[in-house]
Every structure is written in C-alpha cells, then in structure tokens.
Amino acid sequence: MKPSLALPALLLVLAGPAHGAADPETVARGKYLAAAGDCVACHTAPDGRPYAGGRAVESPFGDIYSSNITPDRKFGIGDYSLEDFSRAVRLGVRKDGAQLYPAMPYPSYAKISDADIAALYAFFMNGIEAVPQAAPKTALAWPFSMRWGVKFWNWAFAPEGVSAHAEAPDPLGRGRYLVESLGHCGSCHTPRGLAFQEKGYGADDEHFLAGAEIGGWPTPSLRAGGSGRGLPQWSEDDIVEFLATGRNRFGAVVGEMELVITHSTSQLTEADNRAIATFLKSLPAHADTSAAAPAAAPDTAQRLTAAKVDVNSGERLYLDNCNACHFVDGKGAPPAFPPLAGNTLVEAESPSGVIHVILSGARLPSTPRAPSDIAMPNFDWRLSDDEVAKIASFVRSSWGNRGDAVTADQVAKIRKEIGKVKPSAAPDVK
C-alpha cells in the first residue's frame, strides 16, 4: 500500500504548527532524522545557506537543482501542511501537484514511518531558519522537462509502503530501516537499470547495495557478509569506525561519501551506526566480489627497496611521490594514512576514483570522534597524464592488488572532467 496521506490527528499535534511552538523533543528528533537522511548535503549549495537549495545534482539528462526546504513561505516549504510534506518526501509530489525527479530519493523515503515524517516536519518548520531565496530552476531538455512523465516511471519502478522494520527493536531490523529508508544508501551503491532505476530497493534483492558508479567515482558493494575482498573483510567495529570518522584500518573516505560522513553518519549514535553495520554484515557478498584475496606478492617491497629502479617506471614514481605516507609495503599508517594494499578504491573495476585522488588530492572530514582533517596533496600540477597512469597502474597491481592497468588517455579524460566539476562541499551543520 502507498504511504499514508491522511496522517493520524495525533501526528499533526506532535508536529505542531509551522512557525509556531512545537514539542522540543519532537523537533530534536526531527533534527536527528534529518541528519540520518543527509538532507543538508543535497539541499545546500556550495557556500550557500543551509537547506536553501541550489545544489546541482548531475544526471544523464542534465543538472537537477535541489529545492529550498526552509520554512520560508514563498521560496521554501513554509506553507506545506504535514500531508503536503509527506507527499513530497515519500511520493515525490510537490504541493502544487508537480512531480519531483527521482534525484530526490523518495523511492527510499517512501519507507519512512508516519512518526518519523511528523518529526522531520516539526524540525523543518520550527528548527531551522527560513531563507527567502529562490533556488535555480531545473530545466532539462525535452522530453525530460515534462515532469508528468515521472508518474509512469513511478508506476514501473518506485516501491510502495512504509517499512515493516520502522519500529524494529533489534539492531538488525533497525539497521535495515535506516539503510533502506532514511539513509537511502542504494541511491549511490545499487547498480542502475536502463531507465536509471535502482535494480533493487531492499535486502530481498541481490542487486541491492552491490556497487555502482556515481559522478565518475566507483561506489563499492556494501554487501559485507561472508568472506572475500572489500567490505566482507571488515568487521562490525571497522564499519562503525568508518561511519563515525571516515577512516579505519582498511581505508579512508573520498568523493561524495565524505559529505555523508560529515553531515550524516558521524552525527548518529553509536547504537545506530552499529545497527547499520549489523545489517550490512547480514547481506551476503555479491558473487563477483566474494573471491578470496590473493596472497600479497612478497617481492613488491623488495623491488621498491632495490638499489636500482628504472627512473621512468611506476615504482620510481611511487617512491618519489607516495612512499613517504604509504610506504614500500603499501600498508600506510592508518587511520592517518590509509593502506593501498587491498584498498577497495584502488582495486575497483573502474580506475576513475584512484585517478581522481592522485590528481585532486583528498581531505579526511573533521568529525566529533576524529576532529583532525588530514589532507593528501593534489598532484595534478606535478605529474603528467602518463606519470599518473604509471603510478595508478603500479598501485593497482602490487601487494596482491588485482586492478587493471591505467592508460594516459583515461587520466586525460578525468583531468578534463575535474576542470569542469562543480564544488560539492556543503556547510557543516550540527
């Protein structure tokens, strides 16, 4: 069944009137749930005011701009009733009846419970500042500019109904609810079909969280059960540490996930992050990622420490540019300097992520549990396309890693894309 639109009268009382007094506990809970949903990351433009919209979300059909969701009555959602808010969040329908594009993850938010919708409403109406500012209008080319067509997409692909695990008392159920609904993890980590729909929207589908690519970055499979490469090697404690700090003994956060760590998972309770970890560990690894890791090649460190290394080789370039932090054994010094041996980004099928990092550098987020924001410098000014390709090829094939070689043409393409990329940082909102 579809999410309830005629919400119980009790929830209207809990939510409180827009711009008026509201139960402080409900507003505080709504703030926490908004963090779990990572709302600020998408609804805040670079250097913009929180929740005022205007961030461009790239899609195959053009840029889709996020809307102003502050309680401003003209430019935001200040005149939305609780029912209007519920329809927008869970069904993707604006107050004026127009369809939202599924860049807004309403197929996942459809699973949010009535009580959580009411708390979110209370927060957005009473817990943030109204910003009288219009967000840029999305103007996709025809026929994608015809929003009514999204109704057919919804009919074919959008899931229905509130999650059966919304009130689950056990960690496994709680984790499933957070991941499948508010966390909308599948938006980035589930492969897409021909109509750009997620191939699975829940744990019952083997494609769910099986890994994908977004914005030129490979996103790893989050199916962490069983044994094998990638997240199956991580313990629950490793996952909890990563969600809270953006780093652990296996790697460090890069790309869009940095925003998720900064504004969402680092703000959650340890119990909720552990529930997420419990759920991810319950998902059996996808067939093509479950192969056991090969033994690390014993001669890699020896080769790097040999008296003679070809000056034009990937080994020499690695020693000159990477060895100081990641060392000859590729193990780094986690959590400050992540290991390259067995690193999911390094070994990803697509080398785009590791190329991005070499060219642009990376910075660890500052979080309550790990306030230091250690940075890796960018090397785009220092290394040619061919040199970057040699380093990337070396790290993807050393210490037991089994990634394919990288070409200078692949590096040149990403270097060009980086020149066009829009800033993605959103302001820190606590």
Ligand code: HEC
Contents of the next structure:
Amino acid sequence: MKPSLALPALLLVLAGPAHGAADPETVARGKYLAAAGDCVACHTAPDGRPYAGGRAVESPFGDIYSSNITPDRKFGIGDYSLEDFSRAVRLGVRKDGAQLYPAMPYPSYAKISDADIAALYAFFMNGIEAVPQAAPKTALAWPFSMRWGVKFWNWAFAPEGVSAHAEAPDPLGRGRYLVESLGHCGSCHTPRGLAFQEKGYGADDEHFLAGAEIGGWPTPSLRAGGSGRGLPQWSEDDIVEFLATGRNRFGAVVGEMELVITHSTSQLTEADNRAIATFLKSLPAHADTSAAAPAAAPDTAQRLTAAKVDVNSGERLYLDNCNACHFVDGKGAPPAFPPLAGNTLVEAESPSGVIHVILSGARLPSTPRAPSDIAMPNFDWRLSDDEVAKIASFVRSSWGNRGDAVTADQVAKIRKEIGKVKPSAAPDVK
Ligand code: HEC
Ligand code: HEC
Ligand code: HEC
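Switch from the form predicted on its own to the form predicted in complex with ligand HEC and print that structure.
Shown next: the complete complex, the earlier chain at its head.
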C-alpha cells in the first residue's frame, strides 16, 4: 500500500460526511428533488439561512414553525437515519416519535418513491451546510398543542403508500407523480374540508386541484381539461411557460405562487414542466362549464378612447393609473406587462387578489429562463378605498371579464391586513 495515497483518502474519510458515502450523482439528484418539493420555501425563515427552519407556516390553529433540516446533529436532522428521515417526510413522524402537524405536507410526500427519498436524504446529509441554530418552538393552543391528536387526523384523512406512477416513463404518469407527491400542488389548490384536510389527494378525486383560497387570496383551479374559463383556455405550452418563468400571455404570477415558481418549478427541466402540464390538461374541468374565452370585447377600448370619460369613474381612474402598462384593450404587453382581460386573478370569484395587487404592487420573479426585474408599483399611498374599488370593479367587468363589483369596505379590510403583515421576503437561495 502506498501511504502517499492512503493518507489523503483517510483524511477525506475523517473530514467527510458521517452519513455514509453518498455519490455526487445521488446528491445532485436529491438537490433536484428538493427543488421539486420546494423544501426551501417553508424551511427558510425570511432573511434566514437556507433550510435552518423558523418560517411560520400559517394554519387556522396558529402559526407552526418549520424545523431546522440542515445536517446539524443538535439543532437539525444530523442524527436522522434514512429510516428516520423517510418516516418524517412520508408519514409525519419525528425521530422522537412525536407527530408533525400537516403544515408539513407529508400527506402528499407519502407518495414519494423509496429511491427519491434516498436521494433526498443524501442531499440533506451531504449537500447542504449544517446550521447550529434552534428553530422557534411551535406553541398552539390546547387541544391542538397535543401532537398525538394528529394520529386520528392521519387515520381519517392522510393517504398512504407510494405513488403507482413513481417510475412512470410517460409524461402523463410522470406529471401525475410530480404534482401529487413532491409538488404538493394540492396543499394550496385543493379546497379544504372542516378538519382542514384537503378534499382529495389525487387525480381520482374530483375535488383535487379544484381551486381554493389561502391567506385570503384566491388559488385558481388547476383542472385544465375540457372547456370553461381559466386554465382550460391555456395550452400545454402556456402552462410550461408559466411554470418556468412566472408569466405568459394570460397573466403573471403574484402572491404565494411566486415562491413556488422561484424555488421550484423554474428549476425543473423543460421535460418535467411539460409532464406537469400534460397531467393538468388531463383533469376534466370542474362544474363551471360557462362558455369559452371572452371575445376581447372591443366596446371597453372604445369607451376608454371616447372623448368624454366621467372624471370620477372607474374608466377615468384606470386611464390615469393603469393604462400606461395594461392599455385600453386590457391586453397589456406580455410577458412584461400581463393582460387583465381574461386573467384568472382579475376574474376570480374573490376580488382579494386584485385588491392586494393594486394596493401593494407586485414584482415578477427573475428565473433562469426569464431573468428580469419588472415591477408593478403600489398604489396604496395614492388611491383611496373608494378609488381602488372603482378601478377593481372596472377591470373585473371590462373586456369580457365577468367578476362582481368591489366595495370600498372590501378594500378597507385588505388595506388593514396589509398594514399588519410585513412583506414576506423570498429566501435568497440558489
Ligand atoms: C408547506 C411548508 C413545508 C414544505 C414545503 C416542507 N416542509 Fe418540512 N416541515 C414543515 C413544518 C411546518 C414542519 C414542522 C411541523 C411540526 O413541528 O409539527 C416540518 C418538519 C419537517 C421535518 C421534521 C424535522 C424535525 O425533526 O422536526 C423534516 C425532516 C422535514 N420537514 C423535511 C422536509 C423536506 C425534505 C421537504 C421537501 C421535500 C419539506 N420538509 C418541505 C413545513 C414544510
Ligand atoms: C408601470 C407599469 C404598471 C402600472 C402603471 C400598473 N401595472 Fe399592473 N402590473 C404591472 C406588472 C409588471 C405586473 C406583473 C407583476 C407580477 O406579476 O409580479 C402587473 C400585474 C398586475 C395584476 C396581476 C396580474 C396577474 O396576472 O396576476 C393586476 C390585477 C394589475 N397589474 C392591475 C393593475 C391596475 C388595476 C393598475 C392601475 C391601478 C395597474 N395594474 C398599474 C405593471 C403595471
Ligand atoms: C403555497 C401555495 C401554492 C402552491 C404550493 C402551489 N400554488 Fe399554484 N398558485 C397559488 C396561488 C395563490 C395562485 C394565484 C396567483 C397567480 O395566479 O399568480 C397560483 C396560480 C397558479 C397557476 C396559474 C393559474 C391561473 O389560472 O392563473 C398555475 C398554472 C399554478 N398555480 C400551478 C401550480 C402547480 C403546478 C403547483 C405544484 C407544482 C402549484 N401551483 C403549487 C398558490 C400555490
């Protein structure tokens, strides 16, 4: 044996990861899967170190703080075996036996395959830095403070078992696997029942991805098959473009979905985003079968360009404040300025999304395929509740849009909410 070779090898073993030698390929695959699972979005506090936990995940029972999942042995999951890790991620059981709250999307992650769990484990043990820092403790009020209660919830609601599509070679099966398991898209897009359970955890259920509301924002239905308004009008290419860049000819991303685009879908391969789109297209649209796309009604544009527009009307306010970027025909200039005509957020049953955007503004995420920094200004300092209500009512009912009118009270309520919360900074991680 040549000592000159053995010594560096020995040093490498001593200094190297204590979690078995993971080959770099598996670690890289785990990194990709962690992006598909968007683990970083929840497990990083605003301005915190990646994966060190401490982000408050809202639930109807109170804030639940995410755990430190870096390989630190004291504060993180450094002493988790593969078995422990698998139980936590797929079954929601901590190493010490305590139940995790379903704010951690283990009901979806239950479907992750054994091979993918092993790759994720390799990445978390070998691919990220240990952060020796305790995440804040979750303290829910009784009875929710009793973690064992979650056992009954699991028994009643949580689906079990790895997806039958985990190794699917076809795009439809692959898309189904990504959406139902790692993507946990249903945690925001599926309506919730009384016990806060998702009303369906897979494609076999008609409630799956049928649209919901989170944090006061409407989350649109993702059932993109058939006809009707919203996603059924998007082609597969439109969906792929939105997932990769956060924008397309129908609109631009705002709100919670921005974290999903920034840290998850924009990092996926074109093939995987296409698989997701293929799967969404295969889901028949929900009950709302109201006729097809609005034929961009020309009368709104005509009304706006007519010589006389009432001084204090929604039309006038739109011309003065919005027209520069979204134009009289409401078509904007995608991908930089999204259209408001036929836009899901604008037409949503709940007007809270539009009101939020007008008051707070919005900034498009910069993604690998669309690196840019384009923003919509905030109007909260400039427009009264009544003016915002008039503009919102106007855009919701023009160019063929069919949303209800908005009241000044609705605006006042959201203005108050916004005043209370600090804007949630997207964690800055690559
Ligand atoms: C929607 C937010 C969210 C996402 C996404 C998420 N987690 Fe979690 N996770 C949490 C929360 C919240 C907790 C703590 C729950 C509790 O204390 O009951 C947690 C706990 C955990 C734990 C338990 C650790 C411990 O000992 O306390 C592990 C392991 C874990 N997550 C891994 C992951 C991995 C891996 C991913 C990505 C595949 C992921 N999480 C994605 C919210 C999330
Ligand atoms: C300086 C240009 C500019 C002006 C002026 C402007 N916007 Fe925007 N608007 C944008 C950009 C850019 C976005 C995309 C931001 C994003 O998605 O993060 C946007 C997004 C939106 C959205 C969300 C669309 C979607 O697909 O999610 C709505 C609704 C909206 N604007 C309405 C308005 C209204 C109403 C006004 C007038 C009060 C207005 N905008 C004024 C540039 C502008
Ligand atoms: C943390 C919550 C959350 C998660 C998780 C989430 N979304 Fe979303 N999504 C939203 C919200 C809120 C909107 C509405 C805002 C917007 O359109 O920009 C949205 C909008 C969308 C839209 C645009 C629909 C339309 O008609 O305008 C698509 C497509 C989409 N999401 C796909 C997905 C997919 C695919 C996944 C899983 C990989 C996913 N989302 C996971 C919250 C979420």
